[in-house]
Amino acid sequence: MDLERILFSQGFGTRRQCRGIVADARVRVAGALCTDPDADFPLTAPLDFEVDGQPWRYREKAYLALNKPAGYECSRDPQHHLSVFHLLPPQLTTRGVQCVGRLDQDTTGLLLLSDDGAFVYAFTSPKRKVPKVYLATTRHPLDEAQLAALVEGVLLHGESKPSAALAAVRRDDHLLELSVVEGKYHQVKRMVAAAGNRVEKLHRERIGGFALPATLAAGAWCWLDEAELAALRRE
């Protein structure tokens, strides 16, 4: 693929934009300058290349993990506070990266993104029933009627069927690691709410077989590998 091309693929702006920034000399490839647009490069093996002095490598699909903060919000267009999609390189945005389902403004946590349709689709659908593990903090302390209750399924306002865990587990007296299917809007505090508790905090730990990493800072963003990528198909 030429250098052109595979600027543009990562989300360095149009292909004019591409063939400007490699003939102002911005670009080296594997440690060599290169100010020709139409340079040719094979893909066969990982490509590393660097734009201004910032290092990146050729992905054909971006597949992230964001370690959410409190305060913003997973939309492109927020109404209240400040988009997730500030925490990214611009380029990541700009090659069209989308959240992989969405977490409320106040809840933390483990958050995926990608520019693969398919893969959003495969851990968004209500039929993959990807299993994610929460920590609530709640309010009042747990007792085992609530415990009992998540498990055996509590009916939600407005719905007409209950909605059951596949785990509720007791950390401490103040702490729940509740783990869900489903993906319903404020799923977790409802549930929590219809057990007669209420969650003060919300933080997503796990994505099937994924944890969220213990070195990934709040705020930050890494790119997931292939055995990343394997386990979070594993549930």
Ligand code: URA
Contents of the next structure:
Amino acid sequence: MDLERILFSQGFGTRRQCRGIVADARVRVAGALCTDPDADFPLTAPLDFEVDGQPWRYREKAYLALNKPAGYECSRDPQHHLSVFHLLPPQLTTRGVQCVGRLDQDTTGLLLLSDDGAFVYAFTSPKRKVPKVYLATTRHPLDEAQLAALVEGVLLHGESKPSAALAAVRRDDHLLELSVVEGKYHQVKRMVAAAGNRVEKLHRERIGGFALPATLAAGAWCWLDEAELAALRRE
Ligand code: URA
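Here we have the form predicted on its own; I need the corresponding form predicted together with the named molecule.
Next comes the full complex, and the chain you just saw is listed first.
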């Protein structure tokens, strides 16, 4: 693929802008300066390049995990807070990366993002039933009746069918581990309220077989490799 198209595919701007970036001697490929936008590079092996000294690897599709802090909205066009896209390099937004489902602005933890439409659909479709594990800090102590109600199913305001958790485990008097497959608006907060308690803090710990890496600080993101994508699909 020629260098102009490589940069374009990775979100470095329009075709014209990418041509200019290369012609202005701002790009190194595998360590060597390249000023020819038409120079061809095979994509059979990993291709590492730098733009203005910033290292980048060519990726046909982007799959990433963000440790979402509180106070960020998942929308590109946020109403009251900053957008999670502020936490990512602008190239990722330019190449069309989007959130895989949404977390509330005050929810923290694992948020997946991708520009692979089929992947986004697969992990947000209610048909796929991918389990998501949340840790909810509750206002009132958890009791057995609440845990049983969450697993048996609670009727959410405005819904006709009950919502049931796959599992509801008390980790502590005020700390609930809730595993759900649905992704309705305020799903966990509404379920806990319907069971007679209230969520004070919410954190997503896991999606499918992939847990938020302990090394990923709040606000930081990482690429997902093949093994992590496979773990995600394991349920
Ligand atoms: N359930 C909620 O109530 N909020 C979230 O952000 C995610 C799940």
